[in-house]
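Here you get one chain, nothing else, as structure tokens; it is the form predicted on its own.
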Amino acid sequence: MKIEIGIERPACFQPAYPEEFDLFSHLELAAAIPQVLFAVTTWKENGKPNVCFHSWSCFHGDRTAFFAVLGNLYQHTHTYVNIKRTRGFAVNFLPVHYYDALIETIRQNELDADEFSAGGFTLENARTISAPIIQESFLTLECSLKSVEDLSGAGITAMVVGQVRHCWIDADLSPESRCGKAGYMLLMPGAQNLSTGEPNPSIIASLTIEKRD
């Protein structure tokens, strides 16, 4: 048996804390498909440094050029407006160890904040781009803003496109271990429970390899 589920929220599906359906689709809720998290850095106008904790997104290109796509950017955020002034971000793969520090810099995230600090984060310069970088990545890319688009035309949230620029690899950490608790960090947002409406936790995850191609 599948349940079907349309762009209409089903009426018993309850959110996990008040504001849950103002920001997600109740669709992204129902599919909790799993997505890489990272933390994308820059400067703030005010030269300190900012965090976002972020998933929603991917990478890829062609033989020409190197992408990351975010795909769910909110507009309100500095974040947003740090990219569209400097025309630049990196984007900083951490595993799931570092996960209570990145969600520190989103509970100190005003202004006038360090967010590198709030973390505990090693801060260096990007070499290509005006954006801060986390040293203790393993997977840093630097991108320049390619485009940002408003995808819903709600102004709520917006895609944004950087072009990769200039990578920094952890030569330590084998492609393998890049899938265990050492390597990128999942998450899977809170699958509702379809039957019923109720919500779920979300899960934070590390890969395993279960086959070779």
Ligand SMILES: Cc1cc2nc3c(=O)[nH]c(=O)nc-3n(C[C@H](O)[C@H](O)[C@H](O)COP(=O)(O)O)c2cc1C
The other form holds:
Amino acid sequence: MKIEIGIERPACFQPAYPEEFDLFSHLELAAAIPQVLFAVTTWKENGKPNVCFHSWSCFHGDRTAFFAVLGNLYQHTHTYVNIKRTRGFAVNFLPVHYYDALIETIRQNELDADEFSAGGFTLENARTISAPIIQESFLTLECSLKSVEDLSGAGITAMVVGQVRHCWIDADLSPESRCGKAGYMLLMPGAQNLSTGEPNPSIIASLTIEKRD
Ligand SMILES: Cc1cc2nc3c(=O)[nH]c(=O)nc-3n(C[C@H](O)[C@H](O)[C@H](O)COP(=O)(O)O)c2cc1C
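Form predicted in complex with this ligand structure, per the form predicted on its own context:
Whole complex next, starting from this chain.
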């Protein structure tokens, strides 16, 4: 049996917390599509390093260029302001055991906070852009700002596109190991129970190899 969901939120959909449907579309919670989780790092205006835990994204290009698309960055974040000012950002991929450390960078999010210290991360300087990078990452992409677009036009979020200028890859981690607990961390947003409308917690996951192609 398939359930159809339209642009009107079904009356039975209950929020996981009071403001959930002010923040997210019910379609996102119905679809619950997993996306890779990573840390965006930038410099704050006061010189302190900033870390932003991020999920809505995709990565692609053609033979001439490779892009990191932060599909949905809140305009109220330090990261949004920092990227527009410095015209650069780094995307740092960390395994799932860094989840709590990354949450700590959200807890300690004041302008004065050194968010690398908050998360216990080691800071290195990016090679090609003005941004700090996380030494513990198994993959880091240095990106220069290509474009910013407010897709909904509501002034809430923006799609930020960065062109990858340089990347750092941990050669000690085999490509296969990136599909495991030491590799990519994913988020499946709390999937709504489509029959009862009850909310479910978000799931943090890693990858399992099913097949080679
Ligand atoms: C699992 C998880 C995923 C998140 N994904 C995003 C995201 O894709 N875009 C976004 O704007 N905020 C996202 N956030 C919220 C930001 O991490 C949070 O607002 C952070 O404090 C922003 O940091 P900043 O103000 O230092 O830039 C996410 C938070 C969590 C816990």
